[in-house]
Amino acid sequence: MRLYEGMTLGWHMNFIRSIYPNWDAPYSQLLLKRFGLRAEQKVKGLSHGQRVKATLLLVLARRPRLLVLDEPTTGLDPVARHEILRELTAVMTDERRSILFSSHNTQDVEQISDRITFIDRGRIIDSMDKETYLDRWRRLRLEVPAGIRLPTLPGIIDVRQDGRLAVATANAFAPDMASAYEGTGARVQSI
């Protein structure tokens, strides 16, 4: 959404009210206060994080009922981004609106997905629920003695050795992985 540099925040939110039937007022000045907004500020004064919530605000308080959201975090500072996810994380208590977004951001994603997809060049490569798909992945500390070359086994997306201690990732976690690399004369020193 595009701000306009000379007019204040007040004014956007009066401009997207008179298109959006929907805007809910008690709810903008809500999230003005929630954010630290006045709307008297003109957008040319405020600064990233300030037009990250001004923008959300003037999203928001339309109440649609999908929002897509891409990067919605990026380049905030910690304080910033607590408010927005704490927003976004009640929009959600709502069951008939949702919340599709965009992030690189794990922590984000972790903290209000319900579902992960990944998507590489518009083709989904794995997609399922938060919790399921956290639960799969494991890292695998090991010690590996001089000479031990780790076996590649199914699941393991990636291994990294130094010397002789190495991590051994894996995106479809089975606990006989650890008896698989025990059994190669490595040590399993945590998972």
Contents of the next structure:
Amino acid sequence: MRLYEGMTLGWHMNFIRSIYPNWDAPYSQLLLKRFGLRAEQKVKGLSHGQRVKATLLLVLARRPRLLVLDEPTTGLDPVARHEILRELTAVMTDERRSILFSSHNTQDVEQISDRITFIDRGRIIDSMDKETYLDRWRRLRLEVPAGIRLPTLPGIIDVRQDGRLAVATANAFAPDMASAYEGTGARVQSI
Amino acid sequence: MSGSVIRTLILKDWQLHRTQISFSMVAGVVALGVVQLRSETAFMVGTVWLFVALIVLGSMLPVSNVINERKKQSAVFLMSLPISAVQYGMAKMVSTIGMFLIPWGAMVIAGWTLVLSRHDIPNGFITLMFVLFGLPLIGFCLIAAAALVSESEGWTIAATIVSNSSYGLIWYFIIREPAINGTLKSSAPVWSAPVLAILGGEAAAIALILGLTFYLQSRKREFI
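Following the display of the form predicted on its own, present the structure of the form predicted in complex with its partner chain.
Expanding to the full complex; the earlier chain stays at the top.
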């Protein structure tokens, strides 16, 4: 989404305000300050991070109940990313408001999501709340003595072995997986 | 809400293009200033500049107001607002045509006033002036229609080429028309049947192009 290059951020704010009567002007001023933006800045002079913040300001000050964002933190430096995520987290504290966003960055997803949905080539392949995901997805680091072959366990979706060290990734972790590996002679280093 | 949204979008386009419109107005004023230098060469040069200013504005406006908004993805910004495709289409049509009509109308009035105020230019010129001023308006309508309906840079460029390359030929035939050529030096404009037929043809062409554009714009249901 691109703003009009030759116009200022203030012009964009006035334009949106003329369409949304419930535009929250004090909140927009607060966001200007928090994001380190100036209303008189022309869009063509803004960096990528500033443009993302400006766009988010224009959206947030409308006080929408549902916010749909596509890769909101892509291409941002860590500081700008932190600022954006902090503001989105602040939105989430209001229980009447929701954010639906797409991201390839699992750190962002883990930081602000309540519910996660995986989409692959346009199809939903899994959808559940974050805590359940974090509980189910685990990485088991194993020490595998020579001559020992790791068994195929249900819920383990990937095993990578390099010499005596192996990493098994589980998408449906169960505590008895560790004992199943140890039963074959492997040693679980960490989960 | 619908009317106010369309009005807001039209105002937005005006604000975005005020520099472009101002430049064309300034170019028109300069051209008229050259015409006032009271020599035959200055009259010709000024007249050509006046039409060039209109033709350039008529070619650039649809591109910058319609095509560039798509190309630069600013239309996506508008899609995030509570605006329907019909409202957007209608606002674009009104703003594009309005932004051209203002300088065009101003130049027609200025040219008319100039001919009436100058004793060395016979009033018979007024018929030719009105016929010639209709041409950039038709050309603009054609380019704007291509831009608004197709929203494609390729089709708009094609319409611009067709429109701008036909001025010379049409001017040639108009100047050779006895009903115009033969009355240029008369003391009053002669609104003969052929002149009225040409003006009627121009008006019909404009009405047809704009009517078709309005119809097609009102049928758009999707932004993309």
